[in-house]
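The form predicted alone is given below as one chain in structure tokens.
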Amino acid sequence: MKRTVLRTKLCDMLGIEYPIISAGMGPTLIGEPNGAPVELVVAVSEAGGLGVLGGAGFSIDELQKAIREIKTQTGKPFGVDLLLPKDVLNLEGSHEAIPLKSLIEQLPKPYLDWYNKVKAEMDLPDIDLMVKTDTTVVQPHEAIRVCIEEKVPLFCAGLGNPGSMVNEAHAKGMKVLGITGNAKNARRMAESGLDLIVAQGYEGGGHTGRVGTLALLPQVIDSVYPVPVLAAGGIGDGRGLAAALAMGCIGVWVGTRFLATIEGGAMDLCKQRILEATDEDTRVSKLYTGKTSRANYTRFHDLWDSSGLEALPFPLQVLLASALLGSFVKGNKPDYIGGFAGQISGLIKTIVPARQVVEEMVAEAVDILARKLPQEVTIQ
């Protein structure tokens, strides 16, 4: 059977057959699956999009292994997505790892109060969660080097600007692709040499900016040109990937509907709520990570809107909610766990292969600009 062709630019820059790149999801919290695992990345790259690897809260072997699993099951290209923080945890030491409760002991005494309140309020059990010290969130830097020395086809920063690594990566033939919820961010990117700018508007899960996706895609196509622009945030099938195409856009970053996929890496509990979510059941808060982002609704944002706090700078922020995270999971305490999702996911009421995914946001894609257009538009 002939295969459906739909390319742009996107394409001949990473030689891949269709403009879709599935985001790079780290966990929200610690201990909590990886959002993007090798066989997400895997699935979408064989099946004619661009898969990335979320590479926050692996150990820097760890990526190396999971970048070398990915080249032994597929001969495609492929992305690895990092978080590059400006602040990090000084975790140095003769440690393999730290228990996250003596990490949470050392928090200011009015988070700490807290904490211990909330648990002896819900009788909540302690956890034995173990805080890595050679995370590619803790050493970056490393990080980076693994994905050179790996010749990565396309790196990615979830968080942070890249370009310090821009020279480096393209004398070994590699893409650096950064993402942004403004387009004065956006244009800083431009300028250090990035090839490829992502730009998320608010609709999207996880980290999140303040900008509409609708209103975002043409300021930031105006700002950074010549360097081509990705759409992501509120799309999550083809009708989405044709409306980024008409904006001027090469292509599309999916995050959402690739969580919500069998080879997905999101808990189940956090699947399902993607599936009986409406358009308003996500929240947009600092209590995952000190920085705005998009997740799941849960009784853990009333619990946090409660305790009038402001959190933590990142990445303390991540302790103090990964502690409490881990006691609901192991409590038994559903309605107070969530994961990072958009708004998309209302959209969203079956948990199908990657490649399905894929294959039908492309066959839709085609039929809106091919078909629908032509016959519902009158142009003169």
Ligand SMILES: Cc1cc2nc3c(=O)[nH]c(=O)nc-3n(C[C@H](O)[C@H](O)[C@H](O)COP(=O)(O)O)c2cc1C
Contents of the next structure:
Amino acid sequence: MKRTVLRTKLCDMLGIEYPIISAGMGPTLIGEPNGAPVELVVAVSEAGGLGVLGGAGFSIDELQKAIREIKTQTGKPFGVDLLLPKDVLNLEGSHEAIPLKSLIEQLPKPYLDWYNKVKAEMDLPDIDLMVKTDTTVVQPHEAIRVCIEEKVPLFCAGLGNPGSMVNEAHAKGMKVLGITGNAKNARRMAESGLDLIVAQGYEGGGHTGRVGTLALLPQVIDSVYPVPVLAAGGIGDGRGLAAALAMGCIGVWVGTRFLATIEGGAMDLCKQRILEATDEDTRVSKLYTGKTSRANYTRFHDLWDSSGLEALPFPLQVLLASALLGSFVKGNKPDYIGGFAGQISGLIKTIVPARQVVEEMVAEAVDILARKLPQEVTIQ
Ligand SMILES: Cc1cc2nc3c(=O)[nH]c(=O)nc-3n(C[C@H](O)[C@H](O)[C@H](O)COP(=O)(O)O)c2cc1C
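Show the form predicted in complex with this ligand, please, because up to now only the form predicted alone has appeared in this conversation.
Up next: the whole complex, starting with the chain shown before.
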């Protein structure tokens, strides 16, 4: 059967068939599976899009192993996404994993008191989680080095500006992408020589800015011209893809829809929450990381809101949230367990293979652009 053609400049830049990238989605500290694991990357790239590994939180060795695993499973281009925070936990130089419990005990007193109070009141079990000290977030320079040595076709920075590695990456034939939620930051990234900018609107799952996708896209496109832009935040089907192309984007960066696929790495409970969610069932909060992020709503949000505490700076808040999340999982408190997800959750009704998401998105976008729009819009 003849393959549908839907090509943009992105396809030429990356050597892919369709202008669809599955977003890098990292794991939490609690040992929950990675949101965008090797299986998802391979499935999306094999389907003609480009799969991006959620590399944040991997140890440096695990990152290298995962990249090599992807290469053995597909010859198609793929990406790796890292978080490059300005502030890292002061664990560098340490080689042993550290018990999360001992790090929690070093938090400022009001936070430790609140943590102990919640644990006592909810009769939560002690957590025995270990924090790895050699992760890509703690050692971002090492992680970047691995990506460059492995010549990862598309390097993606979900946090921070990867401008300083652009020249070296280009020398290896790599492309570099940055993600942002406002036009000012987008311009800064474009000026640092990045190849692609993802403009992620307020609707999106995970870390999110304050501007909605529809308002953000044209402003980012204008501010970074001629650097090409991908749309993110709230895209879950071919209508979102067609709209993004109509706005002037060269492709889409899609998180939540790929998280809720067979290959997507969310906990089953989180996939179920996405299936049951309406358009109003996510919350933006600093609860999980200290930065504003969107997640499916759970009673953990209410618990945090009632604490009266300001979130700790990233990544300290991650420790606090992860310790409690770990206890909720161990203590079987499903009403308190959730993860990052976007407002598009309300549209997602089935867990399907990632290939099917790519194919249906392409088919629907083609139908809109080639048939529906010319039929429904009169132009003279
Ligand atoms: C479970 C989950 C984990 C995420 N983790 C990361 C991450 O580690 N790095 C990153 O750049 N973005 C991360 N994001 C944001 C996505 O890359 C993407 O920008 C966002 O999901 C797009 O919006 P959408 O969910 O509406 O498709 C995450 C999103 C989700 C839903």
